[in-house]
Every structure is written in structure tokens, then in C-alpha cells.
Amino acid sequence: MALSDYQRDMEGCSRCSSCKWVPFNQIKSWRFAKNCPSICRYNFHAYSGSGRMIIGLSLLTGRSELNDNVAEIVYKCQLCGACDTACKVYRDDIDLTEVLLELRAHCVEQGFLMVEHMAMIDALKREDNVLGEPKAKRGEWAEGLPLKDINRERCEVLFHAGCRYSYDPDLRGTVRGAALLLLEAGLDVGIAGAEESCCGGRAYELGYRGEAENYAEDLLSRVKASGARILVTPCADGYAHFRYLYPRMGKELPCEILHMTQLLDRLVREGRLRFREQFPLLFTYHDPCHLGRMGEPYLGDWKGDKLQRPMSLKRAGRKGVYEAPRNLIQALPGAGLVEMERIREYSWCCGAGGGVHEAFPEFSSWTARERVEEALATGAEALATACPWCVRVLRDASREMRAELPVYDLVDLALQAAGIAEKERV
């Protein structure tokens, strides 16, 4: 696709500003009524979904030219999808997120690049991860665990750790714990170890389409060779890209794709994993963008007038993963759940996505602090989530604010509740 393919979407934008707000019938207070971090932070229309639609149309029709200032506005966006979800409540013939992604690709094609993003792509090319860590160390998190090596043998369940879990030392126990939980349930689990690569989704979001396709092709070949019936990942970004981006690029994976919370929820309901330890805390849950509204499966592209597009092909954020994480919290003995005001498809972004964390760290941190404030307003004793990038920035924000709000990965909670919290931890 190209920016020109979305000309009618951009022309159809009525400048109503619904993209800036949680849909009105979902608003619970003025304080947490807005949905777009970019327009909230920079308070100028160009930074909204609608504003970027105007930019795209102006560039496409030759009324203005791309420059560094315009490109910076394009890049100061987490690509969280909140504007698209809100827009579709009123105008379901507009695919706002796709326009934002095409604007990124257009900037790259025209040579308007962010130095920080170029460093990420260079890291991908050198080490197959966006963090620039040594590829040879990618599988070190699994040392000592009885996991199969899919480079030499076949397995039933292929576990894809993802970049952040593979290298972030603070999350080392979490990713090991995820594998331990699967082994505890008696699953036949394999990993690629040092040969695992990035899913490529971040490259796509930054506008580097060719790199994204290369990584999709790599994983597709590994899944086929492994013979895996299920691919499971604890990374929300990877999950969204496997479910939506890969099939859209013609690289659909020949297996069931599950996020870790979905598989854990299934194992608990089947009685194959039991939660025994008490967890007497009141939690609130943060919906990761890529697990929630951006985690919808690929539904197929509609050719023709989008006003005639059937509901089954409209990606409106409602078919993401919302129940499984909440089921897990409610299954914790003694735990309670209280919801924030902006939840499910209307959740506020953690701030880490779309290359913002790397290129505009202050903006990323501001966004995360806003979410921590919303969590604190619930009266919850702890914040739980299900994405390594969310865990990273929300923990950092909580510390910066000196908030008494611990941030948990749901894998850690499940591990402790199952009574194997101290096994094989590093």
C-alpha cells in the first residue's frame, strides 16, 4: 500500500476531533477523558490523528512539502491506535492508523529519518534486535532450562521471547518464569535460542517495510521447520505483528498464535496449571496497545467503497485480547481487580511504542506518568500488565514519581501463585 491508496480516507476526515477523545459515552471524568498522548502533550492540532490526516493529504496533493519539522510531528506518535478506535465509533470507513503508518513509510522514502530510528534499524541489521545487544547472547535467558532447541529438533509449542525480554536484565526472571510455567503444565516447548530474531514489527512501524518483511520470512521458515502447533509469545508487540502484520504481508504463520496470557488462562481453566499461593492485593490492569486494540487479527483488505465494507472486515479495536489477562488476575487467590477509567480498546498508551521511547524519551516518560496517575486514582495497591515494554516504562515512571505502586508482569504473578516463584530464578 502507499499514501495515495488512502486519499479518500484523508479527504473523508470531517475534522470533528473525535480522534482526541475517549468516545463520549465511555467518558467517566474530565481528568481521564482524552485518548491521544501526542495531542495532549503538544496541544496543537497537527499532533492529532486528524491533524496528521491533513498533513498527509497536503503532501499527497502537492500543497506542501515534507521537511524536518513536519517529519518530527509524524514521528511524535506512539502509533497506539487510540485515534483510529475512537474515529471508527463515528466514521468506520476511515482507517486512520494505516494513514499514520503510510506517513512513516513516506518519510523514510523521502529521506526524512530520525537518527535514533536509524540506530535501531542498524542494530536490527547487525544483531537482529532493536536494542543493539549481541545476537550471540539472545538465548542466555534460557540457560539451564529443559527447553528444546528448534534448530535441531521439533516441538509442539514454539516459545518466542522477543527482544525486550531476551535482553532486559530486570525482566530475566519473567521470561524464565514464562517458560517454567509452560513446562510445569507439561507442554513440549522449544525455542530458537541465539537464532531467534526480532519479529520486525518495530521496523514496519518506523517505516522500514523491507526489513520487516525479511524478519517475517525468517520466522515463517523457522515455524515451518519446528513443526510447532502453537506459537506463544509474552511480548504484546510480537503478538500483534504475528496476528495482523504477517498475514497482511502474505507471511501467515501455519500454527495457532497465542499471547502468553491466553495460554496461561487456557491452562488454568483446563486444570493443567493451579494457583495455590495467596495474593491478597487489589490490582488494576493496564491494557497494552498491541495486545488490545492493535492485537486484532488480520481480517482481510476491502477493495472498493469502504462505506460498503461489512462489519466482519472492520478493524475497530474490539477483538483484541482483553479477557484472558483479567481472568488471570481474578484467578489469583485473594486478589481483587479494580478498573481504570480508560480500559480495553479505549486504554491510554504506556508511551513506549512507535519509536517514541527511543527518539523522544521525555514524551514517552510523560505518557507513562499519566497512566500511573490514572492507576493511582483507582486506589489499587499494584498495577499489572502483559507487555515487556509497558512494564519497563511504567516501572520507570512509578519510580520517577516516587509512587507507592509496584508494577507487575502477569507472568510473575502467575509464577508466584503457582508456587514455583523461586525455582530456577536468576
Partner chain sequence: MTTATLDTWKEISEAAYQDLENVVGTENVSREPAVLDGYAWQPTINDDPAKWVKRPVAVVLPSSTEEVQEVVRICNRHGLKFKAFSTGWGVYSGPTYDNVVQIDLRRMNRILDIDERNMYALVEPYVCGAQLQAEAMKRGLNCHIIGAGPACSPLASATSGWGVGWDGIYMSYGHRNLLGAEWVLPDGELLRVGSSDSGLGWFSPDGPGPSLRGLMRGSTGALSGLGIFTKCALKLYPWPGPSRVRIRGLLLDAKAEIPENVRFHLCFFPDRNRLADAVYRIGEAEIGYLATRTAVAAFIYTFAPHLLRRIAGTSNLRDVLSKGTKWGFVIMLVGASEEEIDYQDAVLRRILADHEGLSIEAMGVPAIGSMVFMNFFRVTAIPMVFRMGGLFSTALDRNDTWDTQLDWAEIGESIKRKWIERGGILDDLADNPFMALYESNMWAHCEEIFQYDARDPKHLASLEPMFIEFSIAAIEKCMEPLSATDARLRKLVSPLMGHYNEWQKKLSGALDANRAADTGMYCDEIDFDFSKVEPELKAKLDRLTEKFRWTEEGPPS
Contents of the next structure:
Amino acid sequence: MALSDYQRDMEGCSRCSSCKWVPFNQIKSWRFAKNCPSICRYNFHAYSGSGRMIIGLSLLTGRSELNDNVAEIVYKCQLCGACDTACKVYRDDIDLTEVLLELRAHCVEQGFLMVEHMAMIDALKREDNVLGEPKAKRGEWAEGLPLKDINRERCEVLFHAGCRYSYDPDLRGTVRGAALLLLEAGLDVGIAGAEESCCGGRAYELGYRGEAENYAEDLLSRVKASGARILVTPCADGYAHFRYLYPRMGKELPCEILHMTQLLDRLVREGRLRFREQFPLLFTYHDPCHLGRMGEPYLGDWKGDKLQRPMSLKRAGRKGVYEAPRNLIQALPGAGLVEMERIREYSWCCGAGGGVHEAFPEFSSWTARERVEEALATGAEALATACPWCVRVLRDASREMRAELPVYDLVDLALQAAGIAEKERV
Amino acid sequence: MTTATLDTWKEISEAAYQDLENVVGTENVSREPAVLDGYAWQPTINDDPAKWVKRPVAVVLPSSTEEVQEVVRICNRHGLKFKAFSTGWGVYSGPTYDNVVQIDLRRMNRILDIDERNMYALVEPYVCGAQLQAEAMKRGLNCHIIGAGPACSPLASATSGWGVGWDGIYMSYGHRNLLGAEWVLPDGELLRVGSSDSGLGWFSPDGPGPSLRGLMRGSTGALSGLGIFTKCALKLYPWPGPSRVRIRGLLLDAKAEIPENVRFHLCFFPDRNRLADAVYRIGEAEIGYLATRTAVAAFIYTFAPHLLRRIAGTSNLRDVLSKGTKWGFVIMLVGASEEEIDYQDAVLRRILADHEGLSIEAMGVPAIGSMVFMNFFRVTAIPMVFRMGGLFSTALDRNDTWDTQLDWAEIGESIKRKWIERGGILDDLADNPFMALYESNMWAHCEEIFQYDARDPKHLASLEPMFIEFSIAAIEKCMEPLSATDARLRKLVSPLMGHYNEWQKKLSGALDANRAADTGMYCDEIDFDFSKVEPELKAKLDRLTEKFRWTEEGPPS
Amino acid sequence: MTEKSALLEKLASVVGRENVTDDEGLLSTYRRGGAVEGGEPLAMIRPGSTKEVRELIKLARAEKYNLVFSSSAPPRLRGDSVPRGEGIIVDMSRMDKIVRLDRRNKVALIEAGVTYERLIPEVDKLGLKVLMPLLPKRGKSVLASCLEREPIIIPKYHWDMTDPMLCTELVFGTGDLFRTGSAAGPGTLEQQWAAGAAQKNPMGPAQTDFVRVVQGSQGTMAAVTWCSLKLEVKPRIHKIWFVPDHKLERLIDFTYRSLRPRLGDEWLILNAYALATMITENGQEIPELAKEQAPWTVIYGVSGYEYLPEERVAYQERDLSRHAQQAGVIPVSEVPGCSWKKMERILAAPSPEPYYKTRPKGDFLDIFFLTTLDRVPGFISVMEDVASEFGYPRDRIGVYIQPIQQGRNVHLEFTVYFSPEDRGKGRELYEAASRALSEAGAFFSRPYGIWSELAYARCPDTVRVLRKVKEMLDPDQVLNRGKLCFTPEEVS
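Please supply the corresponding structure for the form predicted in complex with the partner chain (the preceding block corresponds to the form predicted on its own).
Now the complete complex, all chains and molecules, led by this one.
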């Protein structure tokens, strides 16, 4: 696909600005009524979903030219999908996120690149992860755990750790815990260890399409070889890409794909995992974009006029993962859940996505602080989420703000509730 | 309308740009063409097939009234024009000249005060209707949300646009809801309209003596042609329901908990006369919180456009829908007490019985009621008007009695039917009025909506001829076409209506010596290009303008 | 030919000799009005048509006359029709046609000279009612009352400040004819009626609302020859309630609670003296009658209309009684000297002659302005303090609180009563109180006499723009010259 393939989408923009707001039925206050970090931070219409489509149309029709300023606008976007969801409340014929992705690809094709993104892509090419860490150390997180090596043996459940979990020392306990929880439930779990690669989704989002396809191909062959019935990952990014991007590229993985929270929820409900430890805390939950609206599976393509597209093929975020994480919080003995105003399909982004964390850290942090403000406004004592990127930036923001709001990965909570954290420490 | 062209567009001078930067800071001004085009793409209710309007030379994001004043002064100094932009919904927000600085008021986004007892709010331009409503509800109040939906700025509609809305029966019209406004005049000077200019608060919009509110706007606003409004006080209205309506889902999948003091009736009458009479009785009974006549097809094309396409192609179903359910009326009742809601409900049922009306009391059918409640209460369904083809346009007439508005609906339907048959617009079964009552039916509103796909050349070619045809029909009915914000139409109809534009031009001259405001939507006049208009239509228009043109003695009898 | 007779001759050339007079008996009523004094009316003319009004204005432009339009019969209560210096009174009372009454659309179209007294019975025949201010003087022009933004006594029907006036025909100070609202056309009134319209939309035409500029302008911007007027349904059942209480704050609370859900029809608050003044025509009885009243009384009406009238009254009374209970007050159906039936009659008609406010002492002055209901007690204290300084008994101040704009603000009116020989002292008190109230934040939205100085001193930006508008609509200053902020030297 190319930007020009989406000209009809762009021309269809009625400029109603719905893309800038939480879907109107769900606006609950003045304070938390807006949905798009980019337009909220930079204010010109060009920073909104609509504005970006108009940029695309302007470029395509030769009214303006791509330059560094325009490319920067294109990149100052987390690709969180909030604009798309809001737009699709009203429109059937515009795939806003696709336009944003095409704009990025267009920038890359035209040579308007961000240095920080190039570094990520270089790292990816070199080490198979976007953090630039040595490939050889990718499996170190699992040292000492009784997990199968799928490079050598078959397993029922393939655990894909993801880049950040594999390398972020702060999250080491979490990823190990995730594996422990699966083992505790008696599952037959395997990992690829040092052979695990990035899902490639980030590369795709940054506008580098070829890399993504290669990684999809790679994982597809591994899954096939492992014979896994389930692929589970605690990484929300990876989950979204496995569920949407891979099948869209024709690389559908031949197994059930679950996010860690979904599998944990299932195990708890089936009684295979028991939460025993008390958690007398009031939580609020942050829906990661890639687990929520962007985690909606691939629904199929439609070739003709999108005005005629069946609703079953319209991707609007409704089939994202929203219940499982909430079920888990509610299953924590003694814990309570209080919702923020912007949740589920219309959740506010943490700020980390789309290469923003790397290229525009101030903007990323601003976005995360806004989310922490919202969490604090609920009166919650802790913030829980289910994505390593979200955990990272929200924790940093909470710390910067000196907010008394601990940020938990749901896996950590499950680990503690199941009493496994203690065992692990012992 | 202004045809899109970049031929005459020039970059802003360095000196002017520097001045703008000095006022709002580098981060809040742009002259980047792709950014500017974000303000030049104005397809909605834009009858120009091009859809692009003039590209501004710069866009600025002021954060305060003082900054707005300074920007306006810079425009005066450098021979530039300005055009304000708040939430932006329609072609009216964009420039009509080549040398316009677009003043995007997005950063002025606060609700400054809600006076709960005296029922008003003081707001800045970039507060949207949904935000104000959400905050008002926490205080047992509500605000008028216009027909264009909750994304729109209540300030913009009340000061500068129209102010039409379904809740008009209970919450009036934008202009009449003003209790004061802060107004940056075209020369950069500041004026506050009403008691606020005397430093006495925002409770009264008129005086001392003559009301300057009369200069700000009429039935339509000046659309930034006479300055910029930076604050306004707006009436709030009682909302005796919960502080927040609990709702799951986004829109089509939405399920709301309907407050107990709310009843929702979808009524049908056997013919026009009985509908008309019943609505007069409803007005006299002073019941209703929200009311509209809207075609069933309108529900279907918004909620299920695929289904409507099928219906449109099946003659029997078409007849059932367009004839069998033609005279429908939606009314939502809200009571401040159990006794009141029971009373209103009983009165409505009695009126229905007297006029052979039937009601599907949708609230009794949870799936329907819970889905549509917010659509009416917050007007959240409105942007679905884009759903069928991507764009819509509308034909407005002069609002007056309910009877005249029912006439307009029928006139609109007949014009549309012709264009649907020609394939010039999308088939929504033709009858698709947006109607509202104001102040318990003191007067009423109707506009005829039609859908089209801007990507279809045939549709684009229909827009201007339809615009002319609707305008002629309005004039023939002694109605001002409200789309007279169009400079071509203004030139045609002003002489038929007391030469009103001569006064608007004088006012513009008095307040805007340097012609700094973009007056394209306010008092400019342009000749129509009749080359694409059917000769008989043109002849009809000539006859009508001759018939109605004011003489020295007033309207000719 | 004397200068005077030349003037009369010229005026007669427009309206005919029989409609021009310099009879001192008639002119004298324009020398003084309210607290405004010193008018020098030269002549009075009575145009019979819009055409004559236009010609008159054109003549005035050519001859530099000062035309003061007046539509109501004396007494002159406000002084807006008292010329500042010399002026020619244009008495609109000849234009007194009720042009059209429309039951279905609840609207009247009336000329400037139509009085409440004439209009009410005609409207009543159709089962409708006229929205009235409190006890207008008998010869009060309905149109003039609307133009002066006199508050109507049913707040729920007062949606906006133009109410109940809708569309108008104007003749600007330039002599140009203009029509506002949906009356603007296209088409004549008759053509519009034939098309089903009824001049009900008060806004426009197009992007200006000149009617708002003319309203409240005390005849300085345009002459108004006719207007359409919204009417309301005459109730099938109507009852008046009184809520007497010694604490105004409780009544304010009750009023806020009740007006928010639009309960009640008529709604006003009076102090004991103002109430007594209204309910007895015998001035001697007023002091005693006032003593028998509670210090403050809310008067409200409850109505039932065509459908289920009893049920409407029942729910309203139940809800009002609940609010009363919460506010700690008790509605009753009579107060000393006045049954609810009697009050119903009083509120439904203009004041009997002589004008009711002359009952206590023969003369009086009103001070009124707009504010919000919660600020009323503060203004009352200011008024009482000033009265005390002047030795005027606090309990003889009349206080009338009229919620308007559906309760969002109030017209607050103080009346001081005095005998004609004490007018000097009365004026001093009036002036001092006006100044003190202005300082305390009174918004003199209808700035008669000295209030214009007080009001306009507070809003120089408004003044600057008003003068531009005046220059546009009345470039030769022929309309009520020197009023408001339009002193000739300042405007030029």
C-alpha cells in the first residue's frame, strides 16, 4: 500500500474534529475530555488525526511539499489510535491509523527520517531488538527457570517476552514472574531465548515496512516448529502486531494468541491459579493502546468503496482486550478498581508509542504525566497496567511528578497475589 | 464561496510574521503550508465543489484576550486580515481572502465560572458543548447543544454562528442564550457586552441603554467578520437528572442508564395537519425538554446506512418507510419531580389521542431507549450525518412558525427528490428535515439535509445548482435563505429585505476602518455565476427579485 | 411668521394641521418625567403612518429638529420622553391599530399607540393573554413598554430581554425604513401571512439585530412604528399564592428553588409597603395595611392550561409546597387586605387612575436596576442606609423584586414616596441613593436621567461603540438629542 491508496480516506475527512475528543457519549468532565496527545500538546490542527490526513492530501495533490517540519509533525504522534476510534464512531470509510502509518512510510521513502528512529532500526537490524542490546543476552532473563527451549523442543505454550521485558532490568522480575505464573498453573511453556526477535511492529510503525515482514516470517516458522497451541506475550505491542499486523501481511500465526492478562484471567477463572495474598489497595487501570483498541484483531480487508464495507470488517477498537485485565484486578483479594474517565477504546495513551519516547522524550513524558494526573483524580492508590512500555513511562512520570502513585504491571500483582513472588525471592 | 486556488496566495511578510511570533511565541505560530492547509480544507456545508478554501498566510494560537488583541492589531498594521477559529465545524471557519491570519483559539479553553444559582457559565472559545454539559450536569444544570453536535463550541455558536438545536424547546437558541460577551473589535480594542463591561458581572447582556448584542449578530452571527469573541456568558438550564449518565459503549453500541425522570416518545401521526396541530398543542402545554421532527429514514441512514441503501432500492419498503412513517415526531420529557414527569407524560398521551398519534415509548424498550438517549441529550449522533456519503449539506430557510417550517420540509423534499433521481445526491428517501422548536414553539426551525460523496464528480456538480434552487424556493416562500452568509446570496437577497447589508457594511466600516476582519461571510457581496443554472430557474429568480425588491416605500405590495 | 408658527407650519406639512399642536396643557406633561426635569417641548405632532414618520425624520434632518417620540399617555414616569432642552414631541398615539391577532401562533401585530388597556380585551377574546409588566399605567403603550425593557411579571416567559416583543418596523434617524426579525421579508406582511408566517422570529434579519440596538435606546436610534408581540395561552385555571415571611433570604431561597424548574407563572417579591400600595386604592390606609403585612411577600401564580389543567396545578402546587417546606416558608391564599382573587385581578390589568404609586403621598420616584437575586439583600441595605441619612423611614421604601430571564437575574426597584411639595427632598434622596447603589454595583441597564451618567461612567468601551452606532443610525442627532451618552458635543 502507499499513501495514494488512501486518498479517498483523506478526501473523506469532513473536518468535524471528532478525532480530537473522547467519543462524546463518554465525556465526563471538562478536564479529561480530549483524546489525542499530539494536538493537545502542539495545538495546530495539523497535529490531529484530521490535520494529518489533510497534510497527506495536501502532499498528494501537490499543494505543499514534504520537508523536515512536516515530517516532524508526522512523527510527533504515538500512533495510539485514539483518533481512529473516535473517527470511526461516525465514519465507516476512513481508516485513520492506516493513513498515519502510510504518512510515516512516505516520509521514510522520501528520506525524511528521525535520527533516533534510524538508531532503533539500526539496532533492530544489528541485534534484533529496538533497544540496541546484544542479541546474545536476550534470553538471560529466563536463567534458572524450568522453561523449554523451543529451538530444540516442542511445547504447548510459547512465551514471547518482547524487547523491553527481555532487557529492561527494572522489568526483569516481571517477566520472570510471568513465566513462573504459567509454570505454577502447570503449563508446558517454551521460549526462544536468545533466538527470540523483536516482533517488528515498532519498525512498521516507524515507517520501515520491510523489517516487520521479515520478523513476521521468522516468528511464523518458530511457532510452526514449536507446535505451540498458544502464543502468549506480556508485551502489548507484540500482542497487537501478532493479532493484526501479521495476519494483514499474510503471516497469520497458526495458534491462539493471548496477552498475558488474558491467559492469567483464564487460569484464575479455571482455578488453575489461585490468588491468596491480600491486596487492600484501590487500583485504577490504564488500558495500553496496543492491548486495547490497537489490539483488535485483523478483521479482513475490503477492496472496494469503503462506504459499502461490511461493518464486520470495520476496525474500531471494540474487540480489544479490556475485560481480562480488569477481571484480574477484581480477582485480587481485597483490591478495588476505580476507573479513570478515559478508558477502554478511548483511553489516553501513555506517551511511549510510535517512536515518540525515543525521538521526543519530552512529549512522551508530558503525555504520561497527563495520564498520571487522570489516575490521581480518581483517588486510586495505585495504577495498574499491562504493557512494559506503559509501565516504563508511567512510572517515570509518577516519579517526576512526585506523585504518590505506584505503577504496577499486572503480572507483578498476580505474582504477589499468587504468593509466587515470595517463592522467587526465596 | 471562495474557490480553492493557490494562484494568488502569497507568503506572509517576514516583518508581520516576526510580530506574530513576538506576541504568541515561536511555538504558537506557523506559516508552514501543510499546517496552513489544515485550515484551508473545509468541506462541510461547503457548496463549492473544490472543498479547499483560501489558505491562510499564517495561523496563530493565542492564549489570552490580550494576545488576540495584539494579533488583531498586527493584522491592522500589516494590511492583513484575520479570521477566528474555535472548534471549527464547517466552511464558515475558514478564510475567504488571500491574506488572512487564522486565529485558532484552541488554547483558550477554560470554563471560567459556573454560577449555579443564577444558571449561567462563563466560557472561552475552545470549550466544547460536551464539556460544558458534563460540568453543568454536576450542578444540576444543562446547556444548549447545537445541532452540529457536542464537538462545537457553545461560544462560537452563540456569538458568531447560528445556535440551532433539538433542545430549543426548553433551552432556546444560541443568540438568545447570551448573557454577555467579551469582544475584540476589528481594530483590536476590547468591548464587553452588557453588565460585564461595567465590571458588575456577567448576568445581563444588554445595556446600559441600547444593547450592543444587536451589533454582534442577528439570527446568524458575523462569523468573525466583525471581530473575535474571547469569552461569553451563556445561560444554563435545569437538569433535574443525575450528575452523570452512566453509559457503556461509544455510540451504536452504547447502553445508557436512563434517568427515571426522563421519558422518550417517538410519535407518528397520520398526516401533516394532525402532526402540525399536535405540535402547537404541545407548545401550548409547555411540555418537553427536547423535540424534533425527523424522518425515520434519518435514523436508518445514520445508524444503518447499508440497510437504507437496500431499502432505497426496494420500492415497497421505500413506500412503507417514506409514507407510512412520514409524520414522525420525537419528544423527550424531563420532569423535576415524579409528579411533573407523570403530568407531562399524561398530557402528551392526551394530545396524541386527540390527534390520532401513536407513540413508541422508546424508553419502555430498553435497547432502543438506552441507545438513543445520549444521541438526543448530548446530540452525539449528529456527526453520523457524514456516514452515508462522507459529506452533507443543508438548506436553511428563515425560521418562523411551525407551519412554515413544515412547508419548508416539504419544499426541501421535493427539490431533493429531483436531484436524487438525477443521481446528483445520495438517496436518503428525500424526506430528511432537521427540525426544532424554540421556547415552547414560540418559533421553529427546519433545514433540509442532503448527503453526498465529495469524491463523486456528479455529486460535486450538483451542489451549486441545488444551492440556487433552494435559495429561490426560500425567497418564493417569503423566507430569508439562512445560508445568506454566502456573499453571492447576500447580494441577491439584501435588497429584498430592507437592504440589510447596506447597514452591515456601514457597521463594518464604523468598527473596522482598516478592513482587517475577513468579511467574506459577513458583508461582502459577489455576483452569482449563473452560467450553470437552468435558464428557467434564473428567470424565476429574476421574477422573484423584481417582485420583492424594496422600493423607497419599503416592500412592494 | 414667527419662528414658532413657521415650525408648526413645516410640521403640519407632514401630518396635517390638525395633528400639530403647541397647546401648553399637552406640552407641559413633557417638561418633567420621573426625576428628569427641564424639558422644553416646542410642539407636539401626531403622525398617522410610517410614511409620515419617515417624512418627519427627513424634515428633522433638514431642519435640525430634535424629535422626541412618545407613545404613552401621561404621567411621564421615566423622563425618556422629556426633551433635553428644546424638542418636538412626536406622539404616536394615533397609530393605534391592532393590525393582526393570530390565535394559532399566539402573536399580535400592533402599532405603537396600542395600549394595554385596549389590547388585553381583544387578546382575551381569543383565549390568550398579554404578557405585562407590573401594573403599567393605564395609557401605557405596549410597544413602548417593550422598547423600554420593562420586566414582565411571568419570569418563565421572559426568555430573553427582547421578550415579549418580536419583530419591529423601524425608521432610523436617517429616515430609512427597516424591518427586523422574520418581518424583514422578503415580502410584505400580507405576503408573509399568506405564506404561513406570523413574524415570530425575533432575530435578524441576517447578521445584525437592530431591534436590540433600538430597544433601550430611549428613542435615540430609531422610531418604532409597529411590532409583533408574543402572547401566551390564557390559563383554564389560575390561582395566586402569597408567601409572606419576615426573612427575605428565605424567600430568595424559595424563589431560586422554584424558578429553576420553572414552577409558577407570575412571580414577584414585594416588601410590605409596596404590597400595601398595590392592594388598596386608599392612600390613607397604606401605612396601617403595610404594618399588617409580613415584611416580605412572594406572590406567585399557578396555572392549568388546556390539557389536564387540574393535574398541572396539582403537581405545581405539590412541588412548590415541597420547595416552600425546604426553604422554611408557607404559601397562603390571602394576606391582610388582599385575597388571592383580588391579587389576580390586580396583576391582570393596568393600574387604575391615578397611577398606583401616587397613592401614598401624591408623588414618588423609582430607582431600579438589574442584579442577581442573591445580591438583592446587599442593595436593600444600601438603600435603607441612604434613606436613613435623609430621615426617610426605612419601612416606607417600596421594594419590588422581579425575577427576569427565567430567574437568572432580577429587576430590583425601590420607590420613595413623597408629597408633591417635598419633591426637592425626594429628588435629593433619589440622587444620593442612585449614586450609592451604583457604587454598590447596581447595573442601570435602563439609564434614565442621572443614571446615564452613573452607568456610562463605568463602561467607556461601550460608550465609544454606542457613539459610532449613533453616528450611523442618526447622523444628524435628530432623535431625542442629548440622551444617554449622546450629548451632541461628545458625539460629534
